[in-house]
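We begin with a single chain expressed as structure tokens, specifically the form predicted on its own.
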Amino acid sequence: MKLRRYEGNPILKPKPENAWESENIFNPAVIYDKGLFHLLYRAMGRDDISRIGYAVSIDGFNFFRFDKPVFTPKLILEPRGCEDPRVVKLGRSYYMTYTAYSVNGMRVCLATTDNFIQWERYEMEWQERNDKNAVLFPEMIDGKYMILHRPMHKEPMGIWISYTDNFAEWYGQREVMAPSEEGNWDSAKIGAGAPPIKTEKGWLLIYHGVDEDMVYRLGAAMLSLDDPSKLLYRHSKPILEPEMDYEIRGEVPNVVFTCGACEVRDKYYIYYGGADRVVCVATVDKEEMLGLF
């Protein structure tokens, strides 16, 4: 089972026209509420700095964007920008995790918003300096906030999980995946990618895959609903590989990357970067899906 692309990708590209996102706009987070679809996506300037920007659809594939970035880096926490937003929706407000880089490395943020305008920061207690690619589950289980993270320095590098009350203070942290064997597709490391997605059978995990060659690719796996930590399947074969030349040829050559999915009247949406230049979308019906497990 592959993801069919979107014939009109990429659905958004750089505009030279504003600084902030004239060279690279990619992976982007998405939340479907209330009848739209809410993107935020990365974008960069010749600064180098990562922002976040903001775009809304009636039907997914095409976008009202803004035209100005709707969260900035702060200085100190993170000079060198907020990359790779992540968002769910916790009662009335909507969470993005990100990665905030700084000259001293990445660590995982938490910002909340209520109208995706305007944000306020979480004061988060969190332990591993060297983390990214952070995604909370969009609610409670056994009365616990979880989210799925990659600790750097961890070898190999897997994704991993953690436990909150408050987001404020997180502990637990165990393994949930490691890479697969090497010459596999997803060998050297991997990553969360969406947020999870409840399903009758599991919470539905679509994450990157790297080789050693530096390819980028997107898998699935299922986790347990009552326990996600426990790994019930993980699919052999990636389920989106860089093949049309805006996935190949980028800023980085390539990568499909995605920070976000959405469940839409039985069929997924599923949002990424290509080539850590454009935003693109790929969508595949529910049942077809869920068949993998």
Contents of the next structure:
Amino acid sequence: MKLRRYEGNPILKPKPENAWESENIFNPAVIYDKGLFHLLYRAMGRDDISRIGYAVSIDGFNFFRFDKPVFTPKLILEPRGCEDPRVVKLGRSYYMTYTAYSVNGMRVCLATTDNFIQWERYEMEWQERNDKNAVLFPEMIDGKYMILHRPMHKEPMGIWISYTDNFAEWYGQREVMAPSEEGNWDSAKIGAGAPPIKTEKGWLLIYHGVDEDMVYRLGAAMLSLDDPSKLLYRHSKPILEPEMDYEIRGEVPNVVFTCGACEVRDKYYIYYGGADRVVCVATVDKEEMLGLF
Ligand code: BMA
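Let me have the form predicted in complex with beta-D-mannopyranose (BMA) next, following on from the form predicted on its own.
Let's see the whole complex now, leading with the same chain.
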């Protein structure tokens, strides 16, 4: 099974007239809520700093785009920018995890909003400084909030889980999935992509895998509904790999990288960055995707 690319890809490109998003826009998060697809994407201008842009759509393919970033870095914590947003809805608010890039490395950060435009930062006591690819689960499980992430100093570079009751202190960190054997498409490192989607077979996790040649592909795995630290199944083949010109050539060649997927009328919409330059979408019928597991 492979995801089906939208024939109108890329759906969003850098806008030379907006300084903050003139060079690259990529790695979008998505939330489908009350008939609208809300997209938050990483944008880079000539200053090489990542900010977060916002776009909204009725059909998932044609987006209305805001001309100003909705989230900009704070100088001390994130001088090099806010990267790779991932969003879930918890209660009535939207929670965005992102990677803050400072001179000391990458940190997982969190901000919330009710309207996608005005955001409030949360102070998180993260155990390690170098950590990224953080995705929250969209509901409490067993009385706790859960997050998948990748502590960068751990070898091999896999997907880990941590728990919290208050979003400030996180505990119970343990590995969920490791990179696979040498020679495979996901052998060098892996990271969570979109926040997990609840299905009758478990939590569907779309993740990225990197091989020894630094090619980024997407794969699919299933985690246990009651205990997502348990990997139930991992599909051995990638579900999307760089093939199109806009995935092969860009800021970083040979990259498909997702930060968001949503289910709408029995179809999954997977939003992804092509070669760290443009925003794309691919879809698959739910039944076909779940047929992998
Ligand atoms: C990762 C992140 C992503 C990026 C990918 C490929 O480490 O920085 O934002 O898309 O590399 O360059």
